[in-house]
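Consider the single chain below, provided in structure tokens and representing the form predicted alone.
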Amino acid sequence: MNKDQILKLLKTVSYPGFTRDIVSFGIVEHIQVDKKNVNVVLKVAAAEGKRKTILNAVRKALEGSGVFEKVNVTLVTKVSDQPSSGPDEGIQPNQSIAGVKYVIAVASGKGGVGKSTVAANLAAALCEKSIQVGLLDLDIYGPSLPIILGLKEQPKLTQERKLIPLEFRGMKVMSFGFLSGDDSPAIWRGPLVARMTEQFFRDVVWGELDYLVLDLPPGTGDVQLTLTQKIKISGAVIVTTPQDLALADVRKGANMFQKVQTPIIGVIENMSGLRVEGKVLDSKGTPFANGLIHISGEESKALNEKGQFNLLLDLFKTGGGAKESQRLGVPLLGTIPISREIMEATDDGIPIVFQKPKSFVSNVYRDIVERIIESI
């Protein structure tokens, strides 16, 4: 067997708990063949139990081939002093992604603010402009994109073992959720998360893109640090909800981007009130034309000649996004209300910009995209 044939054999060995093979995970560091002898070096940043599982599986696969008289498999955690199977293809600091014009990071210091939904709809609104758009879910521990876009496929590999993004309504999409292929949790330490993040840029065939939208995980951890150190980011969009509890964490995320000198494009306030539309009728079904409707805690709202009303109820506090944008000295890009339509579209696996293009919320996303493009 030559090296390529051995790599093909090792692709039958899956990483414990995942359907993805150890070769595509970048675990095989070095292969040396000398007639009937083979030496394989594996770099594994995992718990001892998983390291032993991988080592035994690799040894079993090689010995089971019946080709080699001597099989030597070595595990390493520090790979800098080990021989390389090829040239260093790592991403250098602050490097642009080949073929990608602009990289937009959608971030927040807190989970549960609707960041993934915002990222997907911003990408959809960009895609409407007939430009080339990519969407990358960088949340290793809790990827949301497969649900938001209703995608369950696994990406294919090129002959060079590069990942081909999935296609969704004209945009290119990638997520760790596509690779795991099951409900197994990613119980990973930081170094493996950082390496996986880098692989999404180095080992994915993005092609020519005008915009690559990144859906970042919450917090200021390994993914954010790897991203800001390795990739040239055109700008970050900060997503928050109005209440102080969310703002306290969001400020940390925004301050991180400032410290690493990544430009912040602006702030989006999500879940900014609840839009309520309806009509007031009397017992006979006649509209209360030109009357008033009053909801406790809210200002009275005038009804039109058909008895119709349109209210925005402040379920949380108001003005959180405006406060943060003023603190950062950046624009408030938009306020997105709580909407049943967004929930239904997300559960259906279709961004609301695509599912209900004429809705109020879809137009809010389009306005935000216009401001982002203008800023870029």
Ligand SMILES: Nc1ncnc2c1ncn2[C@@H]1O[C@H](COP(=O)(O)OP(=O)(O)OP(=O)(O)O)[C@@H](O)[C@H]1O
Contents of the next structure:
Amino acid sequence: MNKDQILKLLKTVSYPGFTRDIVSFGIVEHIQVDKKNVNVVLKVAAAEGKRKTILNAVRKALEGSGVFEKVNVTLVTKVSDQPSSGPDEGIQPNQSIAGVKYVIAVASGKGGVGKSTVAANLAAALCEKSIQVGLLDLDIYGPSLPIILGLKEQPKLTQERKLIPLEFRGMKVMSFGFLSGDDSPAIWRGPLVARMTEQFFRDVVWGELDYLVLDLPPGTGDVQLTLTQKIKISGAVIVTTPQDLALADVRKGANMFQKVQTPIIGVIENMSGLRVEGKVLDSKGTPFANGLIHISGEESKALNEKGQFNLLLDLFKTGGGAKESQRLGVPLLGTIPISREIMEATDDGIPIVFQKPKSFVSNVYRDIVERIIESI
Ligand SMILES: Nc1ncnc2c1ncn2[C@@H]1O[C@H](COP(=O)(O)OP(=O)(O)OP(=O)(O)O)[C@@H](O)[C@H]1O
Ligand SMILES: [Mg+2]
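Alongside the form predicted alone that was just displayed, please also present the structure of the form predicted in complex with the named molecule.
Shown next: the complete complex, the earlier chain at its head.
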């Protein structure tokens, strides 16, 4: 076997928790073949459990080929988990905005799929981990952050007429929507939306940030193109809904990022099924402990000792996100059900991760953040 054949073999090993293989993840550091001996070095910064899983899977694949007498697999950790280390540490820290390490773009081919809600909650979940986070709403036509975060203040300007972001529970936030008052700063009045967006992007003083989450306007128009070409985006997350129409639009977004060589971190399927929680009581208010609930078209579900249940109803044909992520060869980062709590949190102007940190969906957002961090 030569190096290429070994690489092909290693491509059959997927990274734990992802559908993507370890080669495309960029962890294969070194391969040395000497007749019947093979030596593979992998660079893995993951937790011990995952490291073991990878080590065993790689060993098994190489030994299973029946070609080698001696298989040697070594795992090295990155020199440092700091993103500023070494030239081959995966996605490079952003160079274009001083003090900002990584820029994550949240995009969608179609409007109204829940992109802004996802962006705000991912930022909130990052912030919870004591990571310095900025959230920038670049939707000039329909800025959402003022509603999602319930913010109405106008940002202040520095002496150099740069914008100082607002603070929301420890994260820094900026939106076109904050500037739409009568005395909005002149910097964003320009002939072209794309130019304005780019300028706006650069005219905010973020300070030191680990992650800047961008809420891109929906679609694949001028603004998105300018941004993806001119600003060094570390990775893009694409939000989709299960309907096929939304998926077709997602493809356009994904193709755009691929054209400008912005890595796609993964796909998030939002509004994927309807989550219903409740309890069944008799006419006296006594719980139907350990009973069954049956909804037409669904499988019966057991009530617990308090008569409580939770169900995920498949409203549309779900699973589109999985299909799309497979086609793009990128992981499905998570599926978020339609949830009344998410809608209520939007109405209250507090992302659900902050408002109801223990809720089911807050944990879904947290899991997605873990995957994003790991991928970056
Ligand atoms: N999983 C969900 N469950 C219930 N409601 C949701 C969910 N995700 C988003 N929503 C609601 O859907 C509406 C649209 O969401 P949002 O504004 O985040 O979409 P968007 O993709 O950013 O839209 P636009 O294209 O207009 O920017 C909001 O009212 C939001 O509360
Ligand atoms: Mg939006």
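Just so you know, these numbers come straight off a predicted model, no measurement behind them. Positions refer to the first chain, counted from 1. We call the rigid core whatever largest set of C-alpha positions still superposes within 1.5 Å between the two forms.
In the core-superposed comparison between these two forms, the C-alpha atom of Arg371 has shifted by less than 2 angstroms.
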